[in-house]
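Presented as structure tokens, the chain that follows is alone, the form predicted on its own.
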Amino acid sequence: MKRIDRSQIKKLMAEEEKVFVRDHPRSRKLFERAKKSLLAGVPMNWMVRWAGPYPIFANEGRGAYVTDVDGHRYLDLCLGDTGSMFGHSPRPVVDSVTKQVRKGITMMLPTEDSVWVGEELAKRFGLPYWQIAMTATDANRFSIRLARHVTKRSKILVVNGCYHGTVDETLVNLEGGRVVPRSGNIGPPVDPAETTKVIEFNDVEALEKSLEPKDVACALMEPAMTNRGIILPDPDYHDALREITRKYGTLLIIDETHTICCGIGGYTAAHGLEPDIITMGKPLASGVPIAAFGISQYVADRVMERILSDGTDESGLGGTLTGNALAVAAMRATLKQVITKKNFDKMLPLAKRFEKGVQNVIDRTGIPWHVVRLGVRIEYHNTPKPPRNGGEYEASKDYELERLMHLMALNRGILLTPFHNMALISPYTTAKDVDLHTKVFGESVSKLLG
């Protein structure tokens, strides 16, 4: 296999920068405005981890593309990290929001959009009793007080590298057998060791251990790994990760914000899984800010009546704009005409297209990288053999060499995740737009290996 050498990364980082500059002032100049009002310079500060020397700034997003201040259309791949998975203002959804606007937006009232989403969720993914959130940060931190109540256990368990928002108990890391704050959280409110146990994904033995002590109220999973690139889980792991968190009494939370991308019901219809409760979040209403979660019969029989009770509005479960009007407009009319079989049924032989175009390239050049799929989530990386957990990931990730390849690929019209090398294909990609990123993935590659 090929070896990259890292003069030539600096050298064409230098390169692709002054690209950047020349092609972006008006993105410029609207960064130093912004750095005088804005923390950072953006509204939100993950915004400023964009390839290159500054963000650019949005004008628009239609469909696959989004158009930048200085007039420059990109293939968009990264669809809002998922939040727009489903393509930028689907026409159904713009309908039916305009629709909402005008009736209102938020009254503390159920509408029967709720009764239909409701059923939908059901019907979708199996577990009987939904409610609605305003992110998967939300539902899943729900979701986690739920658990502590129905088992009168403190703990949670999650996985090194997981991606479940901004949860405090989430933030945290492994390292040398030790749970640790994430490098990048800012202002811990505890130690994270007194609220959360963490494993290695895929590691069975690990999950036994730390579950033996009867002390976990649940366990927090995404079915697949998603923000450490894609790593998939063993053959047999998510029947061991059923059965022993049976055997020891923890509920098991499926988080399928992002695996939402394996089919309607995300990864837990595509595989027949059996959580006590799903939560999910972004695509769910393209993008209008809304999310859900799911629990069984079991979670529901006990804690129905803490729920009715008269206190609920102190339980530290939602919000007044939860579940509002407008939302949940929205996410019906995402369920019931963009999050459909269809559009599935176009997207899955694209995005395999996309990981064959990928793998024709590293094939071709001998580049020591891999590429895997999950549904229409593509993601390559710089490993010969994908990681089979996080920790493995965190090890071989090159932050430099990564940064190169997303500035390349934005100089040349393509946005990836920026966290990343993470694409999706929604509804209105087309072959067309696959094979550009196949000859702008091949031309970088060879650029890169000189």
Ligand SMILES: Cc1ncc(COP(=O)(O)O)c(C=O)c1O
Contents of the next structure:
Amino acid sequence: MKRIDRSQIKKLMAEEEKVFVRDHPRSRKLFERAKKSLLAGVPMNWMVRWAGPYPIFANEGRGAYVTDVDGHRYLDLCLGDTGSMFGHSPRPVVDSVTKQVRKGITMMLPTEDSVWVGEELAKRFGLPYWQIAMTATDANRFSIRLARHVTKRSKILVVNGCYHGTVDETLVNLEGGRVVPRSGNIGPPVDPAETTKVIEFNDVEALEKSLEPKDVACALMEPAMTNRGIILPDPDYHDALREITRKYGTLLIIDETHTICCGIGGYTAAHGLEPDIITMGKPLASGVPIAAFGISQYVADRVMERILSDGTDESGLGGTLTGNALAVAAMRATLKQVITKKNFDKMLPLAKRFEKGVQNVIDRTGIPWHVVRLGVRIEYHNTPKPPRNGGEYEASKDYELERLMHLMALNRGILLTPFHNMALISPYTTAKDVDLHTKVFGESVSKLLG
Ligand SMILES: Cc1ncc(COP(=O)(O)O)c(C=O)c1O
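If the one shown is the form predicted on its own, what is the structure of the form predicted in complex with the named molecule?
Following is the full complex, with the preceding chain placed first.
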């Protein structure tokens, strides 16, 4: 098995940073200016997490490509970390948004588009009632509130290494069997052990033990983990998850925000899951901020009266801009013409080609890594075998190596999502694009091995 020499990583990083700085003078100038008015020089702190000494500043995103202010064109495999996974500014969405902008942006009134959207979501995901939210974080927050309301229990259950947005109760880690705030979490409101139980993904025994006291309102989970690499469920995991949550009266919330990469009805439709609540966001309106959550008849029967009563206070299930006409119009166009079976039929063979390309490089070079695919989402990782849970993933993560791989890709015209080695195939991505990635990945691995 081949080993990577750490001094080689440092040497290559210094070389690649030199190239980056040479090639991005305009981004550098903007970043220096931005640091005087924006915290850390960016409008949102994740934007400093890209590889390189400073972020590239975007000029335009179109289809599967992004251009920056220095005139470089990139193959975008990050796609806004899923917000644009069906391509930047798809034509039908541009047309629909342009039309709606002239007809009113937000009126706090429902439009016909919202009815179409509700019907479509019910058809695709199998849950009868839907609500709109602004972000997937919000959809998760509101779903947890509903679960607490229905069950009259306060605690929630998540898996170690989960990410469901900046929902306070979920920003937790499992350390030596204890629930602790996630390292680097800014301003946790209370000790998360008060609100949250944490287990490892794929651990059925721990699941049963956690739910047995009947104090958990909901289990909030991605059907396959996508934020600690891609971690697939064991073959019988979902059956056990559903059976045990039902047994102890805990509602099951499935977060499909990323796993929509499995098909038009997400992992839920592809694998026949039966959650009580489904949450999602990001690409639903091609990046125009919108999210949605669907609930079962059982949940609806128990919350309807409260939602309609005069006594509901303002802390309800949304805010002033939620369900606005513009975002709902963008969502209708996206569901109707962008997140379609036809597009998935185009994307899937390319995702398989991508996976095969990476696997061939691993086999040819002997580097002890693996590659996993979930629908049109693919991820490689620096262990020979896939981790089974968040704890295993975190223990094996090599930040320095990952950053170098990303910078080598960026300097050769490819953007990978900053947090892990994830690639998304969009309807605009071509076989030539996929082969470019295989080539760049192969060259980078060969350089690493010296
Ligand atoms: C699975 C999952 N759920 C929810 C979210 C939150 O999405 P947003 O940041 O758009 O609120 C994310 C973000 O990465 C996510 O990965």
